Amino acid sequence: MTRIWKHRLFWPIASLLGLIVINSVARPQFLSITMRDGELYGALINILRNSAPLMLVALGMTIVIATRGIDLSVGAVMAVSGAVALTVIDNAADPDNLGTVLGAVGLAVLVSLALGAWNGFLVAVLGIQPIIATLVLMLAGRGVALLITGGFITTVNSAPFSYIASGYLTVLPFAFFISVAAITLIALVERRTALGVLTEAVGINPEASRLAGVRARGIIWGAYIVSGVLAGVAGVIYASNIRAADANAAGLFIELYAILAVVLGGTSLMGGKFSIAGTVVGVLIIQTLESTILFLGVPSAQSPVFFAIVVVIVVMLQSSRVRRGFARLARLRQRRAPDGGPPPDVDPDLEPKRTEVAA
């Protein structure tokens, strides 16, 4: 049992749990499934679906915090794909054609990974801060993305590509299986292969791993190229879903969520060890607190702050300190006596006694 309670995974998946249990009681139907045209239908299901992009990201976000480095440009790389997949389509003599939306995913994803090399070799081979390169296309990729779109919203009406976000396979949503072939690819690769290890101990400590001749300067590059191809992937989705290619509102504060995603799932910002698992966790964590935030009725203009105290509240959970001193307190009342004497482990007659002295 206090094997399970240490556990990394334990306070995300309770935390988790707790906000299924409290959308359960205020509504029951949060839990309903139903079929409908041999499609699943619900809350549950609508979570699956609406965290793929959020997912897709975090993976990538996960990598890149692991080698003690940070990515501010994913929004900024979903808002650049979907401007360059809709525009592709756009101008395509027939928007409908499955080659041509193949097509213009496959120009968007590699148009993504060009940006995340790019980031890639401003921190592994320049040298810079991080945040400071990857704050370049932060600030820099929306405006690419209006050159890209002419400075409007572009639209499609197209069947393929929109089957990406809103569409089933089998039964469940076709956005879902995408998440799901993410989190199984980078699973099995950081996970069943030496990178996930040399991954780690570049972010311990790069010097050392490269004196040890790991090659540190290719797995840092690496991982932002993998973050630059989910984040463009993730701008797909996003535009399959609004049917739309709008700069300004792709990936809006993302790389916030997907950074909250990566720490509520146990992975530290210091770099070295990381959670795929927790990172998936704490997706799943922050897409039923958005239903919750929405089922509840809070004003848009006060969600972000609803949902900040509720953050609060789960990271504190999480902290080791935290913990700790509710461990300490308990202690503590058990420890002390109902009429406030002395703990009753202690023998009253044996406790040393005062003397008075004379004046």
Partner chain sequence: MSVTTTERRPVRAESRTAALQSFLGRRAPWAPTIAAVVILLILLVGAEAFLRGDFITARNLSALLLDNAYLLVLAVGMTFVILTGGIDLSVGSVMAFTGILGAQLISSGVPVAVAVPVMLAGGAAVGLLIGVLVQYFDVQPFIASLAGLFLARGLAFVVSLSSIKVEDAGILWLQSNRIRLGDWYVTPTGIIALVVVALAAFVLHLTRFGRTVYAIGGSEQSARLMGLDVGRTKVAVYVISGFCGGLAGLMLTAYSGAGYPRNGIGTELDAIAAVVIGGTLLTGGRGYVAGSLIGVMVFGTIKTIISFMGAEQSWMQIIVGALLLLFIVVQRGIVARSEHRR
Second form
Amino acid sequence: MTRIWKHRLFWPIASLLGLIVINSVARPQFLSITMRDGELYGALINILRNSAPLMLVALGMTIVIATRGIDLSVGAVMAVSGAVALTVIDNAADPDNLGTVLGAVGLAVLVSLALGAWNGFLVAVLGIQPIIATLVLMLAGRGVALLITGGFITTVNSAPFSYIASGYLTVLPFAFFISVAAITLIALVERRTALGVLTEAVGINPEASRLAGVRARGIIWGAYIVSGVLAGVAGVIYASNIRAADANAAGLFIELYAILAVVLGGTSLMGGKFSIAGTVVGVLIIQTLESTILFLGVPSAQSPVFFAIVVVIVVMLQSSRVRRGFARLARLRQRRAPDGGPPPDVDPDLEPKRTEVAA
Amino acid sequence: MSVTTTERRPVRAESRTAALQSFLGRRAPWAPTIAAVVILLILLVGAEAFLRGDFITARNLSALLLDNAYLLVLAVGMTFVILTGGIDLSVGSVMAFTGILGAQLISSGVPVAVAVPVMLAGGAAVGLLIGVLVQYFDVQPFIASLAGLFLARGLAFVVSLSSIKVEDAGILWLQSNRIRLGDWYVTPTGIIALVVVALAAFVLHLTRFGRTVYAIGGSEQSARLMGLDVGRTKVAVYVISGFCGGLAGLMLTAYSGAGYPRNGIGTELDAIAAVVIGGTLLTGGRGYVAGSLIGVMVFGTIKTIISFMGAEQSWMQIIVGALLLLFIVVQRGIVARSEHRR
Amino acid sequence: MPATTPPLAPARDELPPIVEMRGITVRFPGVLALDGVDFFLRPGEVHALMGENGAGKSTLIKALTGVYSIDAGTITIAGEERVFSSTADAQAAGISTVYQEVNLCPNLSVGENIMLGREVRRGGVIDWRATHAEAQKHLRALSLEIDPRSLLSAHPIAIQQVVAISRAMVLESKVLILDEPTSSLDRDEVDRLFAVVRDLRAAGVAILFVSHFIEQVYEISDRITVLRNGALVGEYRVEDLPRDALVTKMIGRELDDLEALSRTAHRQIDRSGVPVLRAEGIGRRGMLEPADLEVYPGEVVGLAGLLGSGRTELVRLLYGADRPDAGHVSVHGEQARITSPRHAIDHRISFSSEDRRAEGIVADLTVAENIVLGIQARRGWTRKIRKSEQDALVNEYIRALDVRPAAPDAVVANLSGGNQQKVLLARWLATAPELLVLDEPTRGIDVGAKADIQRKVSELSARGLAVVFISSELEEVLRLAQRIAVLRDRRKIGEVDSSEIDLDGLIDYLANEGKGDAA
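Starting from the form predicted on its own above, please write out the structure of the form predicted together with its partner chain.
Every component of the complex follows; first up is the chain already shown.
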């Protein structure tokens, strides 16, 4: 029974491989990686590098979704984080000072942590629906970011800051290492400790978990804090990439792409069982698709159409109506095979109970 | 603001003995909306006091309706959806898509009589897609309307990557024609918006469809067990919301004299905020379109005050966010109390 | 309890049934929920449908009302064979249902709830004045004087139920199904409801009544149909079926199986020492009047009372699942502040909720994960239970409680109710409690699992575990508990020694004790 396509990651990975195959047939240079000055370049490397912000946000979103929640504010948190970091660097005497940059990044992440804690407070303590609770910050967050930058797009020239998004550590982009570090850290914490299974328990049945003594409130709160911190780091990477804090554009729609990545990775939006590996694959699918769309000469502004189609297909495949349809098809085939034998869904254990029918 | 009267229930208590308590018992659902009216009054009077008496003027109040007519139409559509317990994140994008679509059609010589119905139908079609996903494929409204948001935003850019000027006199007339009464004025867009509000209030309170919307928001399972047509109603509210998105697209095109694919990013949040500030419960089943009208006015007033004070527009988002938070927390309290009582 | 069985009008028997269900079979994946059941309902009778949880009562109702489609059999309404595809269909054919949780819209007015979909309209526009007047008329027909414009949610459940019946009458229903309507009503409210039911019966409405309160069934019904395990046991006139015969038919052979356990109840308990738990005046406004309770080591204390009597509320307050606003608790003689389940667990108190699905199992996790959840929660997330430790523990409990299938990696949602209950018991036993609180641990599970669980409780208490045991089956409480605390109307009304009372005595105590002097 353990056929390979029954594995929950089969379809995500197959889709990713399919996309890569299509790309490499359509443009042979897709797979080619060149070495320049001891640094690797190429379409695949770009995908790894550019996916870093989405990767971080999607990881946080996975944890939040596992608790039956959702975090719509990640884009706004990114904007705030970028604004904080750049404003600190901009006001510093020496923007090229490594200490200044580290301090700025640290402060940005700290502010993001506070914003995540705020979301967690609304959801876990006040018991407000997650969509609505995080909507508040989604709305107000960009305003805060604009206030911090004074309504302008703050730009800086700081070599250490630019390094975060554009620099290379040995042969690969530094941003890629941030992704890997985040994935490893999250995966280790969730799976090596009991946090993962407790999070799933809370997501599947919050009341049963509470009665079992699980600190559901703390776990939910923690999930939003993690999401905030990761979004903060993503905001720093984004700002570093464009060397500016753009409160309106930073992280715009990223919450939607992150949710899409989580769903593509096979984690249900109803909470509970989650897959970090699935989310990683989901992010890579999105990034590869984005790269494909760009390659096809479609302006990036139009790419949402493709993602809309992907979302519709994925949610329809997950819906019970379509699944029932498939199941009925499969059963029809099964029924026809043993020339009209009894349908297979009768529990034989229950058959003997027929006997005791009194008139 | 006199429009609120269209909302009043046509029935009055005939029983003389009906004491204050019974009155309050019946009218309790109005409490959040009344709170919104109070907030609006405080804002207006406060602004009048602080800005040395040149705020509450006929010109300003007329402009309030003019500037926010499209938002009002969006909020009305959103009210239908939220009353059923759903949410529609696509309206801002739908507005942009239909706006640019109309501008494109008109600029390429299609008559207005064709272009406008196409815009409205385009909005309704996106709504239909969302409604079908929600009702027949059990997709959460949030996700389904997210797909709608992506689709409409992408399609807007497919129609055109840059803004298209609209020079059709008919369209521009919607905005430029001012029917004056002293210093007061109203534009055709304003009239359209008010008609939409009145029509929505009529449908929600005096037709079976409208009552089914409330019943679904109260308890979808009960509505189904009561034999109401839940499926068709749920699809219909998203179609209505999409249609309102199309209408808002038309009005925004008239307002700005152009279609622009980047219009309305985040406007869905403004619409949701206006609806919630107007006293509609996000969990569904309670609220009034008149409340949404008040919510939009609160929204518009804050915006005007900010520009009067010369403050940063970013305060707008923060203040609306804070108001949203306030109302959500209060709503949460109301729901918790009624749960406790049951 | 005055069981006024009204005389059955002989002519009624001659009336042809308005509902004829023949050979009804309903299958779910892996379960045969109904197996060729016949059921007949005649105009002007109250017909009780009896059976334990899982017997197929609600499946039969849902088959009749078009919620489930039937796999075999025929449904004939007033002589015409019908297939309903929805409740709306069934309603149109004159079959209405009033459920336990009132299925109305709390956000709408009473009148609107009655008239929804049937509003008085003029040219498509609802005439509210006429609609509410019409609603008032229907309410008055059931002797209910409330303002039809008031919000439904402003009224207690009992009133809401009568409103639901009014709605059924607006639809001119010939058949009224009352599905556990009395489970959250107090005695006066039940009387009011029954008065309405008698009026409707007199008016010729056919009433299908489902209840687990045997006394109420005898009070109101003319006829009884008994189901067991999805099959028909038989249809009886109420005067031909004594209570003990009914119980035997409902539960089958298990009565004998479990007799052997009755020794537990007669074990002597040493109450001279310090109790494991002593609660004094613990209560919460609107939930439970302040009550006292003591549990000694090795003792099983039963809580008897009807659903909604406060028995579940009492243990939830003790466990900190709900926060008490009065009283104090001491554990082993020391003051304890228990305001959350974690506090209780820290004091070695475990609680298994009556609602297995919503508050017990974590459906998508495996058997092993569900069993260790309690310990893991106690240890905190940083100290994960090692795989080897987990395997040993899980296998031990699977064997000890005979969980089937004996697969630690099986997803708990796929287990039968009885085995899920065993998994929950394992979760709590694994935390090594000193006081185990079990709320309806045997409800809706098969006989074998029931016996296993009772045996285990008896065994553990003999080894010194203190147990609080709640069950709506009083026999079970009498069999297991040495002492029984009796609750009624959200109040503890007294305690009895189970060796000094029998079932009838307990029922009498539960129904009548303290009625005279209650302030």
